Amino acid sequence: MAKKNRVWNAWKQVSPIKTWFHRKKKVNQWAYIVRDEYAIKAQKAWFRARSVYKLLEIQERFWLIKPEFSVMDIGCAPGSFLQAIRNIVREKIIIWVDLKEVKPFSYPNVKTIVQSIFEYDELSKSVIDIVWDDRFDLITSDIAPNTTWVFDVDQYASVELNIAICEFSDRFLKKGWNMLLKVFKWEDFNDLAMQVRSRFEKFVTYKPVACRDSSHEEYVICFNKIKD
(Lines of atoms letter the chains of each structure in order from A and count residues from 1; the text may use other names and numbers.)
(Lines give C-alpha, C1' and ligand atoms only; values in the text may rest on other atoms or scores of the structure.)
Protein backbone atom coordinates (compact mmCIF):
# COMPACT_ATOMS: atom_id res chain seq x y z
CA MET A 1 0.00 0.00 0.00
CA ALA A 2 2.86 2.38 0.71
CA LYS A 3 4.09 1.72 -2.82
CA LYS A 4 0.66 2.62 -4.23
CA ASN A 5 0.58 5.83 -2.22
CA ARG A 6 4.02 6.79 -3.55
CA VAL A 7 2.83 6.24 -7.11
CA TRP A 8 -0.22 8.43 -6.65
CA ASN A 9 1.80 11.07 -4.82
CA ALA A 10 3.98 11.34 -7.90
CA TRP A 11 0.89 12.03 -10.00
CA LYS A 12 -0.82 14.53 -7.72
CA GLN A 13 -0.86 18.24 -8.41
CA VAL A 14 0.23 20.71 -5.77
CA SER A 15 -2.73 21.44 -3.51
CA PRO A 16 -3.59 25.00 -2.50
CA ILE A 17 -4.10 23.71 1.06
CA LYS A 18 -0.98 23.02 3.10
CA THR A 19 -1.64 21.27 6.36
CA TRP A 20 1.81 19.80 7.07
CA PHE A 21 0.66 16.46 8.44
CA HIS A 22 3.23 14.24 10.09
CA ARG A 23 2.87 10.59 11.03
CA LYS A 24 2.24 10.36 14.75
CA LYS A 25 3.69 7.91 17.22
CA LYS A 26 1.53 4.92 18.14
CA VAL A 27 -0.11 5.05 21.53
CA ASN A 28 -1.98 2.53 23.61
CA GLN A 29 -5.47 2.20 22.13
CA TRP A 30 -7.05 2.96 25.50
CA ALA A 31 -4.87 5.99 26.16
CA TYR A 32 -6.40 8.55 23.80
CA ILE A 33 -8.38 11.47 25.15
CA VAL A 34 -11.51 12.59 23.32
CA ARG A 35 -10.29 16.19 23.26
CA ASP A 36 -7.10 15.31 21.41
CA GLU A 37 -4.93 17.67 19.39
CA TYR A 38 -7.17 17.50 16.30
CA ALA A 39 -10.34 18.17 18.29
CA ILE A 40 -8.68 21.21 19.86
CA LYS A 41 -7.39 22.45 16.48
CA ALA A 42 -10.84 22.03 14.95
CA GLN A 43 -12.47 24.01 17.73
CA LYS A 44 -9.99 26.85 17.42
CA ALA A 45 -10.43 26.96 13.63
CA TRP A 46 -14.25 26.94 13.91
CA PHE A 47 -14.57 23.57 12.21
CA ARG A 48 -17.47 21.46 13.40
CA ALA A 49 -15.47 18.26 13.92
CA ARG A 50 -11.91 16.89 14.02
CA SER A 51 -12.68 14.75 10.94
CA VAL A 52 -11.99 17.79 8.75
CA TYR A 53 -8.26 17.14 9.18
CA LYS A 54 -8.65 13.71 7.62
CA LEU A 55 -10.14 15.32 4.52
CA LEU A 56 -7.53 18.07 4.43
CA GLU A 57 -4.69 15.54 4.49
CA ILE A 58 -6.32 13.51 1.71
CA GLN A 59 -6.77 16.72 -0.27
CA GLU A 60 -3.11 17.65 0.25
CA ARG A 61 -1.92 14.27 -1.02
CA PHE A 62 -4.41 13.50 -3.79
CA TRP A 63 -5.97 16.87 -4.73
CA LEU A 64 -9.46 15.44 -5.21
CA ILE A 65 -11.34 18.72 -4.76
CA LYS A 66 -10.80 21.49 -7.28
CA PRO A 67 -12.29 24.96 -7.68
CA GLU A 68 -15.63 25.02 -9.49
CA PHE A 69 -16.36 21.34 -8.74
CA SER A 70 -19.94 20.36 -7.96
CA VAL A 71 -19.83 18.03 -4.96
CA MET A 72 -22.18 15.69 -3.10
CA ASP A 73 -21.18 14.91 0.49
CA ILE A 74 -22.96 11.84 1.90
CA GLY A 75 -23.19 11.21 5.63
CA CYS A 76 -22.30 14.83 6.20
CA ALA A 77 -23.14 15.43 9.89
CA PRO A 78 -21.99 17.52 11.63
CA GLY A 79 -20.64 19.34 8.55
CA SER A 80 -16.87 19.68 8.85
CA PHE A 81 -16.21 18.06 5.46
CA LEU A 82 -18.57 20.55 3.89
CA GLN A 83 -16.75 23.47 5.50
CA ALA A 84 -13.48 22.38 3.89
CA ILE A 85 -15.13 21.62 0.54
CA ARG A 86 -16.89 25.00 0.47
CA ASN A 87 -13.56 26.80 1.05
CA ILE A 88 -12.28 25.27 -2.19
CA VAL A 89 -15.23 25.14 -4.59
CA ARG A 90 -16.64 28.48 -3.43
CA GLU A 91 -19.96 29.14 -5.23
CA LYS A 92 -20.42 25.84 -7.07
CA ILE A 93 -23.33 23.67 -5.93
CA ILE A 94 -22.80 21.37 -2.95
CA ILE A 95 -25.44 18.91 -1.78
CA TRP A 96 -25.04 17.28 1.59
CA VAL A 97 -27.03 14.25 2.66
CA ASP A 98 -27.65 12.75 6.08
CA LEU A 99 -30.29 10.77 7.93
CA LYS A 100 -30.71 13.51 10.51
CA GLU A 101 -31.13 17.25 10.43
CA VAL A 102 -27.83 19.12 10.44
CA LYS A 103 -27.35 22.67 11.65
CA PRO A 104 -27.51 24.66 8.41
CA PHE A 105 -24.90 26.96 6.93
CA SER A 106 -25.76 30.32 5.41
CA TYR A 107 -24.10 29.54 2.07
CA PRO A 108 -26.72 29.85 -0.73
CA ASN A 109 -24.98 27.18 -2.84
CA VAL A 110 -25.23 24.51 -0.12
CA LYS A 111 -28.40 22.40 -0.22
CA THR A 112 -29.41 19.85 2.42
CA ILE A 113 -31.26 16.55 1.92
CA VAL A 114 -32.41 14.58 4.96
CA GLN A 115 -32.69 11.02 3.63
CA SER A 116 -31.05 7.61 3.74
CA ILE A 117 -28.60 6.49 1.06
CA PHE A 118 -30.65 3.27 0.95
CA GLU A 119 -33.75 5.20 -0.19
CA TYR A 120 -32.46 5.37 -3.76
CA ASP A 121 -35.62 6.50 -5.56
CA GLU A 122 -36.55 9.17 -3.02
CA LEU A 123 -32.98 10.47 -2.77
CA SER A 124 -32.59 10.58 -6.55
CA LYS A 125 -35.77 12.63 -6.89
CA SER A 126 -34.59 15.05 -4.20
CA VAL A 127 -31.27 15.56 -5.99
CA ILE A 128 -32.93 16.11 -9.37
CA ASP A 129 -35.34 18.63 -7.80
CA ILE A 130 -32.38 20.71 -6.61
CA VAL A 131 -30.00 20.62 -9.57
CA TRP A 132 -30.65 20.68 -13.29
CA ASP A 133 -27.25 19.20 -14.18
CA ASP A 134 -27.59 16.34 -11.74
CA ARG A 135 -24.22 14.66 -12.18
CA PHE A 136 -21.41 15.64 -9.85
CA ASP A 137 -17.68 16.15 -10.33
CA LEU A 138 -16.96 14.49 -6.98
CA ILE A 139 -18.77 12.42 -4.37
CA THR A 140 -17.33 12.40 -0.85
CA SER A 141 -18.45 10.42 2.17
CA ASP A 142 -17.46 10.19 5.81
CA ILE A 143 -20.44 7.96 6.53
CA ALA A 144 -20.53 5.48 9.40
CA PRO A 145 -23.26 3.13 10.65
CA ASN A 146 -24.94 3.45 14.01
CA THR A 147 -22.52 1.36 16.01
CA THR A 148 -23.58 -1.69 17.97
CA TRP A 149 -20.07 -2.22 19.40
CA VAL A 150 -20.14 -5.69 17.85
CA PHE A 151 -17.27 -5.19 15.44
CA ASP A 152 -18.26 -7.75 12.79
CA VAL A 153 -21.76 -6.29 12.62
CA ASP A 154 -20.56 -2.68 12.46
CA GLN A 155 -17.90 -3.49 9.89
CA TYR A 156 -20.34 -5.15 7.50
CA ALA A 157 -22.88 -2.34 8.01
CA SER A 158 -20.13 0.07 6.95
CA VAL A 159 -19.45 -1.99 3.82
CA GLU A 160 -23.17 -2.06 2.96
CA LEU A 161 -23.43 1.73 3.26
CA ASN A 162 -20.51 2.20 0.89
CA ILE A 163 -21.86 -0.29 -1.63
CA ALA A 164 -25.08 1.76 -1.67
CA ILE A 165 -23.00 4.88 -2.39
CA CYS A 166 -21.27 3.04 -5.25
CA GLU A 167 -24.68 2.24 -6.73
CA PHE A 168 -25.70 5.86 -6.31
CA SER A 169 -22.55 6.97 -8.16
CA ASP A 170 -23.66 5.00 -11.22
CA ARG A 171 -26.29 7.64 -11.85
CA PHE A 172 -24.92 10.78 -10.23
CA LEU A 173 -21.11 10.85 -10.69
CA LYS A 174 -19.71 12.02 -14.02
CA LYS A 175 -17.67 9.61 -16.09
CA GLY A 176 -13.93 10.02 -15.54
CA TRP A 177 -14.29 11.61 -12.10
CA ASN A 178 -13.50 10.48 -8.58
CA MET A 179 -15.09 9.41 -5.31
CA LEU A 180 -13.99 9.28 -1.67
CA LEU A 181 -15.40 6.70 0.74
CA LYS A 182 -14.77 5.81 4.38
CA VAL A 183 -15.06 2.22 5.53
CA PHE A 184 -14.37 0.10 8.59
CA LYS A 185 -11.81 -2.16 6.95
CA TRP A 186 -11.75 -5.84 7.88
CA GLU A 187 -12.68 -9.21 6.38
CA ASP A 188 -15.72 -7.97 4.42
CA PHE A 189 -13.75 -5.20 2.71
CA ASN A 190 -13.34 -7.37 -0.40
CA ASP A 191 -17.09 -7.09 -0.99
CA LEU A 192 -16.67 -3.33 -1.31
CA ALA A 193 -13.42 -3.62 -3.30
CA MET A 194 -15.21 -5.70 -5.94
CA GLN A 195 -17.88 -3.02 -6.33
CA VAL A 196 -15.29 -0.25 -6.64
CA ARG A 197 -13.19 -2.19 -9.19
CA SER A 198 -16.23 -2.68 -11.40
CA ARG A 199 -16.80 1.08 -11.56
CA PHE A 200 -13.41 2.79 -11.32
CA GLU A 201 -10.10 2.46 -13.10
CA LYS A 202 -8.03 2.47 -9.88
CA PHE A 203 -8.41 2.84 -6.15
CA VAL A 204 -6.14 3.16 -3.13
CA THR A 205 -6.84 2.90 0.58
CA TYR A 206 -5.40 5.52 2.89
CA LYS A 207 -5.47 6.16 6.64
CA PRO A 208 -4.85 9.81 7.55
CA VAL A 209 -2.82 10.64 10.64
CA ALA A 210 -5.90 12.20 12.27
CA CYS A 211 -7.47 8.73 12.48
CA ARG A 212 -7.00 7.25 15.91
CA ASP A 213 -4.59 4.31 16.05
CA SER A 214 -7.28 2.09 17.55
CA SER A 215 -9.71 2.79 14.70
CA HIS A 216 -10.23 0.40 11.79
CA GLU A 217 -11.49 3.20 9.55
CA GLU A 218 -9.73 3.83 6.26
CA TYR A 219 -10.56 5.94 3.24
CA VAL A 220 -11.04 4.47 -0.22
CA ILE A 221 -10.01 6.90 -2.95
CA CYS A 222 -11.62 5.86 -6.23
CA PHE A 223 -10.09 7.29 -9.41
CA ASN A 224 -11.65 7.70 -12.86
CA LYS A 225 -15.18 6.36 -13.08
CA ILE A 226 -15.32 3.98 -16.03
CA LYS A 227 -18.93 4.07 -17.21
CA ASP A 228 -21.28 6.94 -17.91
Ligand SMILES: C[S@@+](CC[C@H](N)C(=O)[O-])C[C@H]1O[C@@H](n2cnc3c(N)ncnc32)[C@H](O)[C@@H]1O
Given for the second form:
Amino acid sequence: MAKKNRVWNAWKQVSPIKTWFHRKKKVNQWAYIVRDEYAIKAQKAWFRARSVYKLLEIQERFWLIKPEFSVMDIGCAPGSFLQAIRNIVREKIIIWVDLKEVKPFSYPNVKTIVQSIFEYDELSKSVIDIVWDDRFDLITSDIAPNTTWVFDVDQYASVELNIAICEFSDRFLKKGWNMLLKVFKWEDFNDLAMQVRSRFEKFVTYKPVACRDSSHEEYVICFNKIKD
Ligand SMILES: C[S@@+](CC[C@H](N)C(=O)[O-])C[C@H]1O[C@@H](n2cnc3c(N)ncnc32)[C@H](O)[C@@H]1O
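Could I have the structure of this protein in the form predicted together with the ligand, to go alongside the form predicted alone above?
Zooming out: every chain and molecule, the one shown earlier first.
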Protein backbone atom coordinates (compact mmCIF):
# COMPACT_ATOMS: atom_id res chain seq x y z
CA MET A 1 0.00 0.00 0.00
CA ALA A 2 2.79 2.38 1.02
CA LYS A 3 4.63 1.53 -2.16
CA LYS A 4 1.52 2.16 -4.19
CA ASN A 5 1.20 5.62 -2.59
CA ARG A 6 4.83 6.43 -3.25
CA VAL A 7 4.50 5.48 -6.90
CA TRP A 8 1.31 7.49 -7.17
CA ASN A 9 2.88 10.58 -5.54
CA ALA A 10 5.94 10.32 -7.71
CA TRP A 11 3.80 10.01 -10.82
CA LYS A 12 1.73 13.03 -9.78
CA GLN A 13 4.88 15.10 -9.46
CA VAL A 14 6.32 14.19 -12.84
CA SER A 15 3.23 13.87 -14.93
CA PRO A 16 2.37 17.16 -16.62
CA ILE A 17 -1.08 15.87 -17.51
CA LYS A 18 -1.93 14.93 -13.97
CA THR A 19 -0.51 18.18 -12.61
CA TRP A 20 -2.57 20.20 -15.06
CA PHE A 21 -5.67 18.16 -14.25
CA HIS A 22 -5.17 18.64 -10.54
CA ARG A 23 -4.70 22.38 -10.85
CA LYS A 24 -7.78 22.67 -13.02
CA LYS A 25 -9.81 20.61 -10.58
CA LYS A 26 -8.70 22.76 -7.67
CA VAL A 27 -9.59 25.98 -9.46
CA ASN A 28 -13.01 24.60 -10.40
CA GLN A 29 -13.74 23.46 -6.86
CA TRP A 30 -12.75 26.86 -5.54
CA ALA A 31 -14.91 28.66 -8.09
CA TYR A 32 -17.83 26.36 -7.25
CA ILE A 33 -17.56 27.19 -3.54
CA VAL A 34 -17.35 30.92 -4.19
CA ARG A 35 -20.28 30.82 -6.60
CA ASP A 36 -22.21 28.78 -4.12
CA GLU A 37 -22.45 31.49 -1.55
CA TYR A 38 -26.19 31.14 -2.28
CA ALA A 39 -26.30 27.60 -0.91
CA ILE A 40 -24.57 28.76 2.27
CA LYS A 41 -26.81 31.81 2.56
CA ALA A 42 -29.90 29.65 2.07
CA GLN A 43 -28.80 27.24 4.76
CA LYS A 44 -28.14 30.05 7.22
CA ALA A 45 -31.53 31.63 6.53
CA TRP A 46 -33.36 28.27 6.90
CA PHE A 47 -34.44 28.20 3.28
CA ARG A 48 -34.84 24.71 1.89
CA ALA A 49 -32.89 25.39 -1.32
CA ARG A 50 -30.65 28.00 -2.94
CA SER A 51 -33.25 28.50 -5.73
CA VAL A 52 -35.07 30.87 -3.41
CA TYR A 53 -32.55 33.59 -4.34
CA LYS A 54 -33.54 33.29 -7.99
CA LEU A 55 -37.17 33.91 -7.05
CA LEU A 56 -36.28 36.77 -4.70
CA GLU A 57 -34.31 38.48 -7.46
CA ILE A 58 -37.18 38.03 -9.93
CA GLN A 59 -39.57 39.38 -7.32
CA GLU A 60 -37.40 42.45 -6.73
CA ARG A 61 -37.38 43.17 -10.44
CA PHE A 62 -40.89 42.23 -11.59
CA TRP A 63 -43.07 42.31 -8.44
CA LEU A 64 -44.99 39.19 -9.45
CA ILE A 65 -46.12 38.12 -5.97
CA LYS A 66 -48.58 40.30 -4.07
CA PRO A 67 -50.02 39.71 -0.57
CA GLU A 68 -53.59 39.49 -1.84
CA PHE A 69 -52.81 36.77 -4.40
CA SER A 70 -53.65 33.09 -4.46
CA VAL A 71 -50.69 31.19 -5.87
CA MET A 72 -49.94 27.81 -7.36
CA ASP A 73 -46.30 26.67 -7.29
CA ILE A 74 -45.57 23.74 -9.62
CA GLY A 75 -42.43 21.59 -9.25
CA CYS A 76 -42.03 22.88 -5.75
CA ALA A 77 -39.90 20.37 -3.80
CA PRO A 78 -38.11 20.82 -1.46
CA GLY A 79 -40.01 24.09 -0.97
CA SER A 80 -37.83 27.18 -0.91
CA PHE A 81 -39.98 29.03 -3.48
CA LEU A 82 -42.93 28.29 -1.27
CA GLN A 83 -41.15 29.69 1.78
CA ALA A 84 -40.57 32.98 -0.05
CA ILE A 85 -44.12 33.09 -1.39
CA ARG A 86 -45.57 32.37 2.03
CA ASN A 87 -43.57 35.27 3.49
CA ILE A 88 -45.69 37.53 1.27
CA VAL A 89 -49.01 35.67 0.93
CA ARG A 90 -50.29 35.20 4.46
CA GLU A 91 -53.95 34.41 3.98
CA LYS A 92 -54.90 33.47 0.44
CA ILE A 93 -54.45 29.89 -0.65
CA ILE A 94 -51.09 28.61 -1.88
CA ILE A 95 -51.04 25.18 -3.53
CA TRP A 96 -47.78 23.45 -4.19
CA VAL A 97 -47.44 20.54 -6.53
CA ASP A 98 -44.62 18.07 -7.08
CA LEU A 99 -44.03 14.48 -8.10
CA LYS A 100 -42.15 13.99 -4.86
CA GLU A 101 -43.42 14.01 -1.33
CA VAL A 102 -42.45 17.26 0.36
CA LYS A 103 -41.84 17.90 4.01
CA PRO A 104 -45.07 19.69 4.97
CA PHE A 105 -45.42 23.19 6.39
CA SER A 106 -47.95 23.82 9.10
CA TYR A 107 -49.40 26.98 7.58
CA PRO A 108 -53.19 26.74 7.26
CA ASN A 109 -53.22 28.46 3.83
CA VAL A 110 -50.70 26.06 2.27
CA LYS A 111 -51.94 22.85 0.62
CA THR A 112 -49.83 20.10 -0.93
CA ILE A 113 -50.57 17.94 -3.96
CA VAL A 114 -48.23 15.09 -4.86
CA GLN A 115 -48.89 14.54 -8.55
CA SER A 116 -47.32 15.02 -11.96
CA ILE A 117 -48.15 18.02 -14.12
CA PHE A 118 -48.69 15.50 -16.93
CA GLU A 119 -51.64 13.93 -15.08
CA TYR A 120 -53.96 16.70 -16.15
CA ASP A 121 -57.30 15.17 -15.10
CA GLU A 122 -56.19 13.87 -11.71
CA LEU A 123 -54.32 17.07 -10.90
CA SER A 124 -57.28 19.25 -11.92
CA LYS A 125 -59.52 17.19 -9.68
CA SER A 126 -57.16 17.56 -6.72
CA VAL A 127 -56.98 21.33 -7.25
CA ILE A 128 -60.76 21.69 -7.58
CA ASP A 129 -61.18 19.68 -4.34
CA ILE A 130 -59.23 22.45 -2.60
CA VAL A 131 -60.27 25.65 -4.38
CA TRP A 132 -63.69 24.66 -5.82
CA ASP A 133 -64.25 26.76 -8.90
CA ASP A 134 -61.66 29.36 -8.10
CA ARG A 135 -58.63 30.27 -10.19
CA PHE A 136 -55.18 31.54 -9.25
CA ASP A 137 -53.77 35.05 -9.49
CA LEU A 138 -50.29 33.69 -10.13
CA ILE A 139 -48.68 30.42 -11.20
CA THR A 140 -44.99 29.98 -10.44
CA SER A 141 -42.83 27.10 -11.53
CA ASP A 142 -39.25 26.06 -11.06
CA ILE A 143 -39.90 22.64 -12.58
CA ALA A 144 -36.98 20.61 -13.90
CA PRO A 145 -36.92 17.11 -15.39
CA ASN A 146 -34.83 14.32 -13.94
CA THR A 147 -31.58 14.93 -15.73
CA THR A 148 -30.23 12.27 -18.07
CA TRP A 149 -27.07 14.36 -18.68
CA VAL A 150 -27.85 14.19 -22.39
CA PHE A 151 -28.45 17.89 -22.78
CA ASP A 152 -30.63 17.64 -25.86
CA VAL A 153 -32.96 15.21 -24.12
CA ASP A 154 -33.09 17.25 -20.90
CA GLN A 155 -33.80 20.54 -22.60
CA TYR A 156 -36.67 19.03 -24.57
CA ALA A 157 -38.07 17.38 -21.44
CA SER A 158 -37.96 20.80 -19.80
CA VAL A 159 -39.87 22.35 -22.72
CA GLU A 160 -42.50 19.59 -22.54
CA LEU A 161 -43.02 20.10 -18.80
CA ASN A 162 -43.54 23.81 -19.39
CA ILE A 163 -45.99 23.22 -22.23
CA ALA A 164 -48.00 21.05 -19.83
CA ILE A 165 -47.99 23.96 -17.35
CA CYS A 166 -49.23 26.32 -20.10
CA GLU A 167 -52.13 23.93 -20.75
CA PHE A 168 -52.83 23.82 -17.05
CA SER A 169 -52.87 27.63 -16.90
CA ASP A 170 -55.74 27.68 -19.44
CA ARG A 171 -58.04 26.34 -16.76
CA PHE A 172 -56.45 27.55 -13.53
CA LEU A 173 -54.93 31.02 -14.07
CA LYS A 174 -57.18 34.08 -14.01
CA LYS A 175 -57.45 36.17 -17.16
CA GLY A 176 -55.15 39.21 -17.07
CA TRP A 177 -52.64 37.65 -14.68
CA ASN A 178 -49.09 36.37 -14.84
CA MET A 179 -47.06 33.18 -14.79
CA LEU A 180 -43.42 32.37 -14.06
CA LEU A 181 -41.75 29.41 -15.78
CA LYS A 182 -38.26 27.97 -15.77
CA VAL A 183 -36.82 26.30 -18.83
CA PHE A 184 -33.52 24.91 -20.08
CA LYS A 185 -33.23 27.37 -22.93
CA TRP A 186 -31.82 25.85 -26.08
CA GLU A 187 -32.88 24.99 -29.60
CA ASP A 188 -36.40 23.77 -28.75
CA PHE A 189 -37.23 26.91 -26.79
CA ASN A 190 -39.30 28.19 -29.72
CA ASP A 191 -41.83 25.40 -29.16
CA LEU A 192 -42.47 26.83 -25.71
CA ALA A 193 -42.34 30.45 -26.87
CA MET A 194 -45.15 29.70 -29.36
CA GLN A 195 -47.32 28.25 -26.61
CA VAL A 196 -46.68 31.23 -24.34
CA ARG A 197 -47.29 33.77 -27.11
CA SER A 198 -50.69 32.27 -27.89
CA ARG A 199 -51.77 32.71 -24.26
CA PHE A 200 -50.09 35.86 -22.91
CA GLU A 201 -49.83 39.45 -24.06
CA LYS A 202 -46.04 39.39 -23.73
CA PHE A 203 -43.17 37.52 -22.12
CA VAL A 204 -39.55 38.17 -21.21
CA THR A 205 -36.76 35.75 -20.40
CA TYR A 206 -34.50 36.45 -17.46
CA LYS A 207 -31.50 34.72 -15.93
CA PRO A 208 -31.01 35.69 -12.27
CA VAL A 209 -27.48 36.18 -10.95
CA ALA A 210 -28.06 33.23 -8.60
CA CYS A 211 -28.24 30.82 -11.59
CA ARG A 212 -24.96 29.05 -12.16
CA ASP A 213 -23.09 30.36 -15.21
CA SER A 214 -22.78 26.86 -16.59
CA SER A 215 -26.53 26.31 -16.46
CA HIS A 216 -28.81 26.92 -19.44
CA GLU A 217 -31.78 27.56 -17.19
CA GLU A 218 -33.70 30.77 -17.67
CA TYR A 219 -36.98 32.06 -16.32
CA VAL A 220 -39.83 33.03 -18.59
CA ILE A 221 -42.05 35.70 -17.15
CA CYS A 222 -45.41 35.66 -18.91
CA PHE A 223 -47.53 38.79 -18.52
CA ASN A 224 -51.26 39.25 -18.82
CA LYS A 225 -53.07 36.07 -19.77
CA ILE A 226 -55.24 36.82 -22.79
CA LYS A 227 -58.00 34.22 -22.78
CA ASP A 228 -60.44 33.36 -20.04
C1 LIG B 1 -35.40 22.50 -9.12
S2 LIG B 1 -36.60 21.56 -8.25
C3 LIG B 1 -37.63 22.84 -7.58
C4 LIG B 1 -37.04 23.57 -6.41
C5 LIG B 1 -38.08 24.41 -5.71
N6 LIG B 1 -38.52 25.52 -6.53
C7 LIG B 1 -37.58 25.00 -4.40
O8 LIG B 1 -37.42 26.22 -4.37
O9 LIG B 1 -37.38 24.27 -3.45
C10 LIG B 1 -37.57 20.94 -9.58
C11 LIG B 1 -38.73 20.06 -9.16
O12 LIG B 1 -39.55 19.74 -10.29
C13 LIG B 1 -40.19 18.51 -9.98
N14 LIG B 1 -40.79 17.86 -11.16
C15 LIG B 1 -40.16 17.28 -12.19
N16 LIG B 1 -41.05 16.73 -13.04
C17 LIG B 1 -42.28 16.97 -12.53
C18 LIG B 1 -43.60 16.66 -12.95
N19 LIG B 1 -43.85 15.96 -14.07
N20 LIG B 1 -44.64 17.09 -12.20
C21 LIG B 1 -44.42 17.78 -11.04
N22 LIG B 1 -43.19 18.11 -10.60
C23 LIG B 1 -42.12 17.70 -11.31
C24 LIG B 1 -39.06 17.68 -9.38
O25 LIG B 1 -39.59 16.60 -8.62
C26 LIG B 1 -38.30 18.71 -8.56
O27 LIG B 1 -38.66 18.66 -7.21
